[in-house]
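A single chain comes next, written as structure tokens; it is the form predicted alone.
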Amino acid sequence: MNVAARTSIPAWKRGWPWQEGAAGRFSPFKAVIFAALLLPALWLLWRTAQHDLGPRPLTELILQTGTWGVRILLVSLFVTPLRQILRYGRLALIRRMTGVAAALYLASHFSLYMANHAFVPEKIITEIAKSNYLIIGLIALICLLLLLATSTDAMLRRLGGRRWQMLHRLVFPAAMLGAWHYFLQVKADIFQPLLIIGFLAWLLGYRLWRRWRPQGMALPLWAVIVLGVFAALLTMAIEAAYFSWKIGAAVVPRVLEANLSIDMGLRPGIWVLLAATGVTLVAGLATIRARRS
């Protein structure tokens, strides 16, 4: 098929999150991401229909939904990193595909949200005005739906790429109010929340340390692991900081202790620890390849 024939393809015909390039080629690479990315609502979904979801099946939807929402919303922020540091360019095709994703979940948490209130605008406005935890996750839902609106190439090309570029950097300030809002909103377990801020910090610490490289440079193995030591040690922070305001300042040395040992289980800040541990040796690898080569 040649260019003129590629290009003729209507936008509609070659825009599936499968599909890849002009000519809308089938990109097994892509289906797979999105298939993945398909699972936690099929789950959602599996449980809804086999009753699954305990005495308050849209309670536990809402709060799944918004999970997943931040997860996804991670695994989106992830793709820069992990595409620069294993040096594979082919994983900038699925951020945007991740991007939408997440404000698909989060957005679908909101309507759920509505829905446990009857869509009775009264009631979700009164709600919300009385919650910092929910003024907070509103306007981090506000500025993901705003990328999502402007997430086509048509809008690109519209708003041009530096003021595209400038508008999308609010998935920053999106995630962290995001994150924020989810470690509010929790009453006791606050395992996963803070997962999500120790991968945010280390996220947020490689586009900053990145700012101030060579543009293209990566950056040197060093760096990454002092990223991955400031991220653990920072949720373990955060999380002594938290049981020293909600118990008291006795319980701090108890907090650090259990961050030592496996008798209670891996804590939080140990788990972003190794999985900084494993990005440092991905980058390793990378870098010893990319030597070779």
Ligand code: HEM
Given for the second form:
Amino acid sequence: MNVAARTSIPAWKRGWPWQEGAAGRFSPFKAVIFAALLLPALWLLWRTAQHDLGPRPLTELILQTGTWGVRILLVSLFVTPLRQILRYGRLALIRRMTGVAAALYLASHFSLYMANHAFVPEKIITEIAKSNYLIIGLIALICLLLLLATSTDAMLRRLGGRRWQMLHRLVFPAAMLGAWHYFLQVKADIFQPLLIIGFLAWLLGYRLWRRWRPQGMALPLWAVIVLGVFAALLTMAIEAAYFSWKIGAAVVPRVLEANLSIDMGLRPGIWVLLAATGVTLVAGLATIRARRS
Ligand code: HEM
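With the form predicted alone done, generate the form predicted in complex with this ligand in the same format.
Shown next: the complete complex, the earlier chain at its head.
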């Protein structure tokens, strides 16, 4: 399609999440990801309509939107490294969509929190002010909302590529603060926050290491797995430190033992290691196939 024809298509007809390119072509790949991002919200709406949220429906919705928000945020952070490691350029198509979805889930999380306090400003402000984990969550959310507000093409043009990119690096502190908020508020089971912290450690290691590489060069596969091992060990160390602080130093050998056995299921550190190994294997196979063809 020529430029004149492309520009004659009004923006509202080509800006939908399931479209790609300037011509607004239907993209099955984007449509599937969009549907997947929508599913948790639809499921929660369904449960709300069925009165299936337990005795404290608002609290359940706060927990669910927080959990889905942080998971989708993590997925959005994985898009660029996976695109580079797996050499699958089309992943770039879902970067903005996943980031926007994460911010929207977390904005609903906060709105539900306010609803739980009947939207009374004094109550909300006093409760946030006296609780560290809420202050941390709020800072993370403000960062994400700033990114959401500047996520459009028009804002990218207005800010200029360099400034926009620098601003959008805020997603890393936001994700770290979000994970910390999650870790602080869970009462007993730290499995999921630890998993998120482990994946975040891998992602941050990847970003930092890549900064030292000559422009545009992806990390070699051995670096991907070294980072995986490092992130897994860090996750185990945080788990051991947490239980040592909660129960006492004597529990540390048992935590490490649990990481090496499958009797109690796989621990978060092992999941991080398995994920890094899986990505490395898939990328290795893709490289071999590319060399052969
Ligand atoms: C980027 C920012 C944020 C992220 C990633 C986030 C994520 C989460 C996650 C994952 C949970 C735990 C869900 C579970 O245990 O299953 C949670 C719980 C919670 N969050 Fe957030 N949150 C954020 C911001 C906020 C803000 C701004 C507030 C309110 C000021 C807030 C209030 C709460 C409350 C009250 C709970 C616990 C509910 C309960 O245990 O009764 N969060 N959040």
